[in-house]
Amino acid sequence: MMVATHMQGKQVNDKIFAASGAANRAIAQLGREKVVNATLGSIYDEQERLACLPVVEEMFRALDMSEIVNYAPVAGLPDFIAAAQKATFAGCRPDGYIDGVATSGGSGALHNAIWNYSESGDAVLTHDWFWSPYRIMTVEPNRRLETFRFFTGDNRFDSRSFAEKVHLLLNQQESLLVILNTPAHNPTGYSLSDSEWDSVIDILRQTAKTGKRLTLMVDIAYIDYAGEKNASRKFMTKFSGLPANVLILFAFSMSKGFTMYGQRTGAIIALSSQKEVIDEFCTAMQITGRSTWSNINRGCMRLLADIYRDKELVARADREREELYQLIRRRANKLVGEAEQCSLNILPYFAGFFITVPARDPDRACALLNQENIFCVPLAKGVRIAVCAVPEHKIPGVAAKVARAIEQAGGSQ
């Protein structure tokens, strides 16, 4: 065995891409029309072509080649960072000191937060329904992922479980990084309400009185498909005036909102009541960026900066994205309606790319669905259905088949 000891025994088991691969093999064998591919979190149109905002495609194709092939500053192009902040906050910019550093997509923002705001051996806290790469992102740099119960019995955010786990972990360590994925949470489609955000912030304020360091990373990957732009960002203004030992981070990504999935362009945006905290943040993020990807996609950064220099281009991007949002909503509404008719117990869905169904044996349920040429993603506790990728005419009947497969595999959680 040649690999270093800290990597020995670790395995890659990405069920999302495994499920996508199985769906693509079925498509190659049977034809696209006979297969329901509800695996990857990418938007496909009604002809099952990968969607891209037309304004983004036009501007990307028009970029000067020097903007595509040239290096970029490690921190990112300054006008890109300014544009990323506008895209993040829209009309809901909180008060405080704010800055950002370019990252390799939203995943890079999460990686850099974990590396810089948690200690080796410590726990990182998130909800018990979560995007599976969170775990490998914490395990790989010698952290561990701990969870709190996301939902109460009546399917609301469980603030009591959150508070208990925050207090428990801060009795064991000197700092804590919390990751919350909202609005349009992956994999459930849940969005925290204003009152639920109030409870989160109250817990952070109360816990901060201990003097320990708290960092909240808000993963906003799906925010542009969570409803009206400012309404879905209203919660951000609640972060104004937090104690100096509470840092707020946002994982901004161009993958979903600007349909540039493979270009791996994003930013980590930080908010603090103290300038010194933001200065420290910028230094740390640049060091980590330089030591991992060095610098990121200049062309995609230039594209976003160019869009946000022109109000008409921003308005056009918003209109085109709204069409995709409504496309997903129609599909989701149809699936949710059929789920109610066949008593399929889905988790609370507000918006976003995915609908999730609790299951005792998700792997077996998905295997049974595969036999009917329906491909979903088995999670730890349920089956994820990517409504972003399934054309509306393929939705009818899916809920009933999922319900039958879950029942045959042992039932719901």
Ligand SMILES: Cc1ncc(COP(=O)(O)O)c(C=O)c1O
Second form
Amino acid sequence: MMVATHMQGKQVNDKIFAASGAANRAIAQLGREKVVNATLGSIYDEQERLACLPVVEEMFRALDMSEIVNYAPVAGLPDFIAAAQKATFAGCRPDGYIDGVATSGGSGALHNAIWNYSESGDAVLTHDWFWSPYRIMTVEPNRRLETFRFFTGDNRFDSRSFAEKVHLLLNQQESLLVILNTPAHNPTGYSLSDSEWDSVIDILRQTAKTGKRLTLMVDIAYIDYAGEKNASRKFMTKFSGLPANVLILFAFSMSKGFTMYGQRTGAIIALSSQKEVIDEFCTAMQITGRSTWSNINRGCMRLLADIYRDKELVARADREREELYQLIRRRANKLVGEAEQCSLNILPYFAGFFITVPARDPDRACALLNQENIFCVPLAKGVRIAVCAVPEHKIPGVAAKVARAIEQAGGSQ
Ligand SMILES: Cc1ncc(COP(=O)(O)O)c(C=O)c1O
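Would you mind giving the form predicted together with the named molecule, to go alongside the form predicted on its own above?
First the chain shown before, then all remaining chains and molecules of the complex.
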């Protein structure tokens, strides 16, 4: 064994990539038409080709070679950071001090938040349905992931469980980082309502009276597929005027909104009522960035900056993305409709790439679905169906087969 002691015995267990590998083997054997590949979190068009916004492709190909090969500042190109802020907030910029630092996608933003806003050994809090890499992202730097119950019995945000968990953890530690993935949450498609946001903010305000440090990281990876631009960002204005010991972070990513998954470009954006908190944030983020990946993909940063220099280009990107959004909507509506008909108990879906069904034995349910050439991702407590990747004509019948597989595998919890 050659790895250092802290890495010994650790295993890679990425069920998402394992499930997509199985789907690809089935496709190679049987042909694409016979297989439903609902595993990967990228948008595929109706011909099952990976979708890319045409304006993004055009501008990326037109980039000057020096913009592709050159280094960039560790903090990111300044006009990229300005563009990332515009893309994050649109017409809903909260009042306060705001700045951003480039990161390796939304993942990099999450990594930097965990490293800089939680203490070694402490808990980081998120909802009990969550994007599985949150776990390894917290455990790797010697934190642990704690969860609160996301949904009440009637499928609304469980603010009571959230408050209880915040209080419990703050009885044990001096600061707390909370990660909330909304709107168009992965894996359920849930979006917190305005009143649910009010209760989250109220809980943060009340808790801040203890004087302990609270950081809320809002993972907005799917915000561009959550509905009308400003309606899905309205909650952001509620963050104005928070106490000095409450910091709000956003994980901005070009992966989904600009279909540039592999270019690894994003930013961590911070909002505080205190200028010193933002200055300190910029310093900390640059140190972590420098010591982790040095600097970020210059070509992709230039691309976003160029789009945001021209209102027409922003409008074009919005129009092209709207088509992808409608594509996902049509597929999701069909699946949700069929789920209702066959009493398949899906988690509350509003928008986004995935629909999830609770299951007692998700691995077994997915294995049974594989026998029908349907490939989904087994989560800890459910089966995730990536509607972003399945063409509309393959949706009919999927809900009934999922219902049957879950039933055969012991039911839905
Ligand atoms: C919930 C969630 N957050 C963050 C990300 C990070 O994406 P990236 O690092 O590609 O920006 C993803 C990607 O799948 C995601 O599903």
